[in-house]
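Coming up is one lone chain in structure tokens, specifically the form predicted alone.
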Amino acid sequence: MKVLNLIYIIAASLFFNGIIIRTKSIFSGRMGPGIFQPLKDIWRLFRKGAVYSQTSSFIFQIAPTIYFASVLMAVFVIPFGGQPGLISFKGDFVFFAYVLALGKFFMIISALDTGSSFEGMGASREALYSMLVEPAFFILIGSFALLTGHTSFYEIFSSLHFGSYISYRIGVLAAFVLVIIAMIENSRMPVDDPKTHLELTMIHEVMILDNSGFDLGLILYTSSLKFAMYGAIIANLFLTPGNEWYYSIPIFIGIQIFFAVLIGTIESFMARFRMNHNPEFIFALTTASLLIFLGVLLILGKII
């Protein structure tokens, strides 16, 4: 049963980007591609060979694989309703955060390995934004750990119950924070524009300019997998051990679809921030997480 969560997340990742693109097409009044067009593009890249610059080393060649493996390993930790993930232990949310950081680290140094000043600039921005978003995640999950008295994802979500107006507000705010974290981690609007072609304002896209073929396809699919992974974490806020599978599966699917539509809607109506405003926006997430922490203290009676 533990493998079911992995299957659900992989299945969600296959259509996640397609729903985002389809949503943006509808809001812009265009027909747009089909939901599975991004998956077809990735499959086409998988069948092509990769080209490596003579100035790059083996780090550039192994980075996409490590990036994909790190996200897949993080998926193993995520539970599904009353079922733990493939890997579950006390403090596994720390492992989750830093195994993702490992993949991000290799993508950053692979961009530096190319010797391109543009890719180095994008790598610098990626490192900065990842550093700024990290406190928000740890304060958020740490608050739930304090509320439930557990330190693993499975035990936290299994013990998490919303029963008062404060707890409902905490749940909604936590879902909002996770949505923004997912968008920042995947370099989407309003922090970055994945469709831009101006190197001076690109972040993630300028980091992968030299990647091609199978490596590029792996990077693109990993982005979809990471979105579905964060969608699964959000879904676990609403999946409790009392929900049978015939309730849990529709809730999981519905949240993944809503998450993708929400991202498409945000990207349709929001412009990208100026570069100097991005750190302020990202750091504001820490403030939202601190509000969750204060709400937990109110529930526990630590603040009167």
Given for the second form:
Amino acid sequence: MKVLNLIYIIAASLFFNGIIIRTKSIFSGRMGPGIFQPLKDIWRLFRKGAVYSQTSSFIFQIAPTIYFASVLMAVFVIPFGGQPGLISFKGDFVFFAYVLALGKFFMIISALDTGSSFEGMGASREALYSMLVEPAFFILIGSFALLTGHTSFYEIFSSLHFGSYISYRIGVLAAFVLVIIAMIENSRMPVDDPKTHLELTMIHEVMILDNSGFDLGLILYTSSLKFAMYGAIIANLFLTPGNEWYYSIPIFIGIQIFFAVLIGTIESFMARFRMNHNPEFIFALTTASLLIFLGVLLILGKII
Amino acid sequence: MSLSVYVLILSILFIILVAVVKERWKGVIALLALLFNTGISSYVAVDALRGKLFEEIFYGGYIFGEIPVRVDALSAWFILLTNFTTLTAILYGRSYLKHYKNQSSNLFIHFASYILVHFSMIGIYCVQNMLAFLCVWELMAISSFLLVIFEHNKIDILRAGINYLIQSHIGIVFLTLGFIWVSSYMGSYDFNAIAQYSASVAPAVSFILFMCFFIAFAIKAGFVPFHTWLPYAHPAAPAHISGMMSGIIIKLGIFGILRMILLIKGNYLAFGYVILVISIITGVYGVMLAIVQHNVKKLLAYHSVENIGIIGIGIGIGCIGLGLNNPYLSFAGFAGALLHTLNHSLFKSLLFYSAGTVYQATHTMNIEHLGGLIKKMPQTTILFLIAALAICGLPPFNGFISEFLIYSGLFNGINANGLSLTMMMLFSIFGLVLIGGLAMLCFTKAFGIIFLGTERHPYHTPIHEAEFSKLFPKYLVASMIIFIGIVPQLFIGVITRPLLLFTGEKSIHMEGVEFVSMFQTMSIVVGGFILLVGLIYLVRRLVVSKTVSIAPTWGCGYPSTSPKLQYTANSFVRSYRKLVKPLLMMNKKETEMKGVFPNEVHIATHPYDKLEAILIDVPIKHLKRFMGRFRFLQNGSPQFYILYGVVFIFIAIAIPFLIDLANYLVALIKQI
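I would like to compare: after the form predicted alone, may I see the structure of the form predicted in complex with the partner chain?
Expanding to the full complex; the earlier chain stays at the top.
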């Protein structure tokens, strides 16, 4: 049964990017491609040959594989309502964060492997931003660990709902933080513009300039998988354990679709920040996490 | 006769042997001596870890009194990790020093000090008599100083060595103070006197006593603000010595702190808070400075400061756990600290050995001048990469295991009673996460710029992969790193015995078993991850094999790219540097661009330690100015010096007389 979690998240990842693109096209008054167009693109890339830079080494070749495997491994940890993930142990969110960091480490050094100045620039930004965003995630999870008294994703999410209604409010705030984290981790709009045409202003896109064929397809798919993974974490905040599947699954699907539409909306109406404002924005996220922490302290009556 | 005496005599014999044999054999003799010493000490240590403690007491004459040599589980753990790194360091060092084979006397001093430093380290772990401890500690300080100044004909290296020597002696001053304090009250030099004394006094007094020892050991370990010797001494030493210093010599400080926690009875909560706060500052400050370094070895030295911070966080939460009577917290904290001590000794020595290999191939340690080594030295590259991943605490390597232990302690402690404690834990989590992220930034920079891309400067000599004798010890360390990462449960089993000294016997059934089972899951997960990577890579190999072509890197439309256009280490961390500008000190030298056809321009940045500037340089400047007023005393003529001696003796004799006089005057005034 635990495999089902994985299947839900992978299923969500298949149409996630499509919904974002569709939303954006509707807002800009275009017909736009179909929902499965990104998937078709990835499939096309999978069957294509590849061009490797003569500067690059084996690092460049294994990095996309490790990146994908790390995200997949992180997906294994995510529970689904009352159902623990494939892997569940105390402190599994530490593993979650660090295994994602491993994938990122390899993507950064693979960008440096090509010796291109643009890719180095992207790598530098990616390394900096992921460093800045990490505390927000850990403080968020720390607040939940404090609230529930548990230290694994499954236990936290399954005991989150026995509290008062205020825990749902905290859930909404947490969802907000998670959305922003997902946007930053995937290098989306307020921080990075995936549709930009100027290499100087890119982050993630410029790191993968030299990737092609199967590797590029893998990287693109990993990006949607990452989105679906964060969507699943957000959905978990609102999945009530003990509920039958005919409640949980629609909630899960609804939240994933809402998340995708939200990202599409944000991308349609927001402009990218100036690059030097990004660190401030990202670090401010930690403050939002601290707000959640204070909320938890209030609920538990530790202050007052 | 006792075992310790045998070891001492044989070590001296080996040192004499090193002196008399030819240059080629000096390394071999040193290796033999170390094999012998590590063999015996490991045998004793393994027994102690199994529960069979070793104890010898011999009479050291009227001054020393009885000198107990005890190996308990804590000493045993440190002996084992010391032995491993000492052995890999000598294996690597023997081939590293082949370049210097014409310097006979220098090699003799080096290898003799090497045997001595190992002997004295084992002594520090075992000897439990204060005076004897000071002796072995001093022996260690001097012999490691001799190891550092191997290339003593370079002024910078000599200066760094003397800096190290002075700072370690400041530590010895504090150590001596603490020992004098205890022994003057208890009349005994045995370490047990410390325990008895601290149990008999108020908690505040034992806290001050603990702080006295903490400062002494913190200087050795390199806690901020006592870290300033470290970034000079490590780059100055030859690579295997840097690896050993960073791997195990600074861990003597950690050992000392742990030993004092065991001995001194007091308010553990207060100890824990102090250690935790200092450690977080140490960790964050160390890695913050590491990022801006351009010298590979200096960068690694600052990372030692960072990792000492991580170990300290473990010790801090362990102490808080003791204070709160929370065995889970103390188990996780001390387990994390002990395991990270081993882990750091492994990956840091591997990093230094690899850096040494890079240095001998390219003759530079400046990151900006390197690049593209992955094609020329693939094995060194992979070894460096493994160590870099491990030091960032990424799974499936060993650094993750110990950081995970510390994290699980912190997340458990967040539920403890009391707002201040919860906030403290949150603050620590924040610090530890920041350390992890910054370490990643630092090592993507270091690895990426040193080994990847193309060469940023032309190398003057052709570059080859190092020979097998240099790679073999590195492979030993790397396999250990991966082994710990994949089967951590075994090592939790090994460290339970030393942990029980802290947490008490009953926690082996509760926390010990819980962590072992948690790490069994982790072991499966990590194995699964490696399999997954392998599987996906296999699929990729099958799919990609169709049409692969090699082309130049995509230059974004710019046709004539050159290696000079690559991203440099400085530019890689530029936005970070701008962000933390107020906390760092960057000395920048640049020439301005003038005219329509500008001349050649230069820019150079030299990072400097701001704390060092405030805490070391300014006081020394004032001290120098003050002392300068007495310079006339040192005029160089012996007659004057004899005069000073006579004056001193005269004053010494006159003091009681003067006191009597004062007393008489006081009495006189009273009469009036």
